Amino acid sequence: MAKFSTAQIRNIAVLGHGGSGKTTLTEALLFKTGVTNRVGRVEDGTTTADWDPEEQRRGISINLSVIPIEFENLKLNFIDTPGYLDFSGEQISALHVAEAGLLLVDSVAGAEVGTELAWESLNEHKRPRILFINKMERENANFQRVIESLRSALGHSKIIPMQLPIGEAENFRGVISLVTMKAYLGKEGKEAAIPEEMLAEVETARLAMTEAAAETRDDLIVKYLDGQELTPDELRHALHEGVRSGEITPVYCGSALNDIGLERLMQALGRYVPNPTERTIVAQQDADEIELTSDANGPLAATAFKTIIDRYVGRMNYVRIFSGVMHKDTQLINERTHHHYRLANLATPRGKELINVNELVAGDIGVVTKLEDLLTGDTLTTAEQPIRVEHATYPQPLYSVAVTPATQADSAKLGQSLHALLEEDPTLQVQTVAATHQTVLQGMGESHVDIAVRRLETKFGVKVETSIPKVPYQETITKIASAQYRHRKQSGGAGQFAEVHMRVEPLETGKGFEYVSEVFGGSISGVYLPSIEKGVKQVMHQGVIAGYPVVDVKAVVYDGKEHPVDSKDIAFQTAGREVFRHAMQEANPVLLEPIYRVDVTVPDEYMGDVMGDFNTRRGRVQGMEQKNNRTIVHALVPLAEILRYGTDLRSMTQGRGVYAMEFDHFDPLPVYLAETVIAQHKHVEHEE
């Protein structure tokens, strides 16, 4: 592979709704530039980008994949991302290291939910973007209708066509550049004159493009208003600045399947996507905040943005060089752990293929292997000038399953295998829930978690059984109550004796547990007070009414008795345990259920359905806000009612609704529901 300077590199995240043709596009570009001798098909599992066995089995992208394309003395690093919502973490990782996004749109469907989410993600990361209307060969393809749907759905008026298609559907045969005012026909992009019947349409579109370009610079708007023609170079420079600032979103069109318009697209990416030196990223050096601009002469800072643990290669980390040059066989440190490494392996990735290189210049993307403890988000740097680049922020999980090892052998390997899964995918989380005694695997959706479970078996040899997680209720009290308990045991030898009088009081939410002694006069020796507390805490972990942890309770020991011979630690533990249980029963105990804040984003026409559905789930709508043509509904909903909300929301909104959720607080569980939970607990206890 040829060497490229930082200014010759373009890092482009390829985004779009599932099925918009992202992987097909990268496959076509590989073939077009002579890297491959055949065009792979997603349906056959033969594409370069979809190399994971699970991707080939399902026929969709699951992981991001780096596809470098060399074109006209440039290196275009395409980062192909999944289009399905469950794998949004891959999109976030890609945008963290890319300078711009190439957003693909289906020529028939127009703006879809994945288009809107990718657009919002580009906005959040403040990345410029270029739109490519793909599949112009499809029946019912309509370029102008797609442009209108994009402007409406995305709320951005400066979506400016830079090309017009020549023909549509089965008649699609080329594109017209509004900058050069020439037609480019077929796979070869052969230059031709603009068809006469399209001249009026082309002039109108060129006028709109020229106005948008002129508005980016004062000198150009003056020249334009004076009636002077802008040169192609002036247009390109103005459009570059407009794209970089986000004022303009240029639109191109073509067919990845039939290789029409792809050469013009690559030229546009080379011209309008900012090179790495045109982007500034904030980093930390010692206690100071600094700015990095991908300066090859600067100190080394390389961020790991994806981790793969391969059974043959070992740990592989994809890295983006934000400053300096990374050389093979040099000494580096992990800024987080201060662990020292010798960089024995350095490569440029192309799908699953690793092409060995001796160095990676600032702005480039590569892979380092066999560096233990290097995680996604870590910064590789030097001990002399350590730098830390901020890592990407990932969303909270939305879908959970409880996992149980299928066999004893699986149990021994489960913890380590789950840890490896989390290292590969930062949007996965694992929790050991004390309240339910379950290990819970959490992800962004059903498919995401299902694939993680399959990887446990196929990659790490661990088979697990899954189930819907139990709701982690809590127990507390609502009034003050007292009880006393005498523990006496005589078994021929030394006996056991302890008597404890206890009062329990409710505490404010979040206060946890308090233990106080009001014993005076030596009725209970001070040495036994910790024993009583130990017995109380045993009950707090086990629960009193339904087996869930007890919270926000104050236990006060105010009297008791002891025996000079038979009193001992175990006796007061037992008495403490039983007296606390009795006092709890008298203090009107209740169950608390977790309440989550849920933010649902849906097209306006589904707002009523979503709000009505929340009412059936005991939810409380807190408010709404408008965002373009979509409504965001904020609600507080019990976790028990939304364990599988994603599936229901997709059905309710035809796949166009998305949501985020996070824990908010605990509320008392209604009595009629609490009775059911308590009855189930007693039934399980009886069965056991």
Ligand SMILES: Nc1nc2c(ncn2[C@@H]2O[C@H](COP(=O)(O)OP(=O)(O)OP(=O)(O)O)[C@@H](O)[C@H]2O)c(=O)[nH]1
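Positions refer to the first chain, counted from 1. Here the rigid core means the biggest group of C-alpha atoms that line up within 1.5 Å when the two forms are laid on top of each other. Keep in mind it's a predicted model, so treat the numbers as computed, not measured. First, how it differs from the form predicted in complex with the ligand.
- Relative to the superposed rigid core, residue 227 undergoes a CA displacement of at least 2 Å between the two forms.
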Given for the second form:
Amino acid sequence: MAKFSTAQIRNIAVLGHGGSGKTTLTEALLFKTGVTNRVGRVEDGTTTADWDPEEQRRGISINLSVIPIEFENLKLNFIDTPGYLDFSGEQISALHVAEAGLLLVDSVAGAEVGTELAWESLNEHKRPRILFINKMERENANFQRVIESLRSALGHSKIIPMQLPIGEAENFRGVISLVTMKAYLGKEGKEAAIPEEMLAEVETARLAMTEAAAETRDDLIVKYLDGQELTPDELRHALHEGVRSGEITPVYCGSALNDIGLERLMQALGRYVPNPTERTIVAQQDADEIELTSDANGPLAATAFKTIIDRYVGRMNYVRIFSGVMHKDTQLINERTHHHYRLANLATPRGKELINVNELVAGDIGVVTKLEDLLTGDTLTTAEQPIRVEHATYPQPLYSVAVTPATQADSAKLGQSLHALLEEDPTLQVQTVAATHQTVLQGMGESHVDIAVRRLETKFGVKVETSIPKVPYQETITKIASAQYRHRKQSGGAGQFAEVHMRVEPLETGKGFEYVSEVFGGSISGVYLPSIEKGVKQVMHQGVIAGYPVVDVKAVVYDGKEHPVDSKDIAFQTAGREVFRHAMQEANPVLLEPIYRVDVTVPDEYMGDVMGDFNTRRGRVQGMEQKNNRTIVHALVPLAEILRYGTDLRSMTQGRGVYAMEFDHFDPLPVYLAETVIAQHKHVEHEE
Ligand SMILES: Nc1nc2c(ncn2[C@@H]2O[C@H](COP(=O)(O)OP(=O)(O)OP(=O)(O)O)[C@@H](O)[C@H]2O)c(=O)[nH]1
Ligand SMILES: [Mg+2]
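Swap state to the form predicted in complex with the ligand from the form predicted alone:
The next block holds the full complex; its first chain is the one shown before.
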């Protein structure tokens, strides 16, 4: 691979709805630029970008994959991302290190939910973007209809064609540039005159493009409205600025499968995607905030944005250099752990392949290997000038399964393997839920978690069974109650005696536990008060009515009796346990259930269904918001009713709805449901 300066690099996140052709495009570009001598196919699992066995098995991308393309003295670093919503974390990582997004759209389907989400992600990351309408040779391909669907779905009028297709579907044979006013035919993009019959259409489209360009600058709009022609330079420059500022979103078209329009696309990317020096990021140096501009002469700072634990290579970290030059064999530190590293290997990735290099300049993307404990989000820097680059934030998980190791051997390896899974994927989380004694694996959706569970087995050799996690209920009381308990044990050996009188009182939500002694006159020696508390805490951990942790209770020991010989720690622990259990049962104990705040974003036509559906889930709609032609419904819903909400929402909205959810508070569980939970607990207890 040739050497490129920072200014010659373009980092491009390839985004779009699942199946829009992102991986096929990178594959076509590799072949077109002579890197490969045959074109792999997604269906055969033979593409360069989809190298993970699970990707080949499913025929979709799951991980981001870096595909560097050398074109006209530029290094175009394409970061192919998965379109499937469950893998949105990969898209976020890619956008964090890229200067712009290339958003692929299907020529028949037009704007889809994946298109809208990618667009929103581009907005959040404030990145310029270029649209590519792919599959123009497909039956029913319709360029204009797609443009309309994009403008209405994305609520952005400045979605401006820079090209028009010559023919559509089986007649698709090339593109017309509205900038050069020439036609480019076939795979080679052979220059030709614009077909006669298209001249009027081309003129109209060029006018719209020119108007959009003119509107980017006051002086140009005056000239334009004055009926004067913009010079080619003025036009190019205005388009340049318009795309960079995000005011204009240029649209190109072609076919990745038939390799049509790709040359023009790469030229546009080279022209409109900012080079790394044109982007400023904020970083930390000691306590100061500094700005980094991918200056090769600056202090070294590189972010790890993807981690893979490979069976053969070991730990691989994808890094983006945000300042300075990273040289092989240099001493570096991990800014988070202050761990020192000597860089043994430095490589440029191309799919699975690692091409060894001696250095990576500012702005470039590479892979470092075998740097223990380097995690996604960490900054590699120097001990002399340590710098920290802020990393991306990832969404909260939406789908959970309880995992149980299949065998003893699996159980021994489970912790470590789950840890490795989380290191590879920042959108996976693991929780050990005390309330239900379960280990819960959480991810962005069913497929995401399925794949993680499969990886546990295929990659880390750990077999687990999965189940729907139990709802982590809590127990509390709703009124004051008292109880007395005498514990006496006289059978063989040392006797035991303890008597405790206790009152329990409900506490405010979130107050947890209070333990108070109102004992007077020495009916119970001070030394036994901690024993009683220990007994109380055991019951609080185990639960009283359904085996869930007890919260927000005040326990008051107000009297009791002891025996000079038989009273001891264990006796008062037992009495503490039993008196607390009895008092709780007298205090109208209830179950509390976790309530989640759910924000569902759906096309307007599904709003009614979503709200109606929430009513069937004991949900309370809190409000709604409008966003382009989509509605966001905010609701508070019991977790028990939304454990598999993703699957239901997908079928309710034909895959067009998305949601986010977060724990909000606990609420009393309605009696008729509590009875079922209590009965189930009793049944299990009985079984045991
Ligand atoms: N007709 C036609 N099919 C295409 C074109 N590009 C891709 N495809 C097909 O579309 C399907 C999906 O292609 P991919 O490249 O895997 O799409 P993707 O965007 O990477 O999908 P995800 O990785 O799941 O997000 C495959 O069957 C491709 O052969 C094209 O230009 N024309
Ligand atoms: Mg793909």
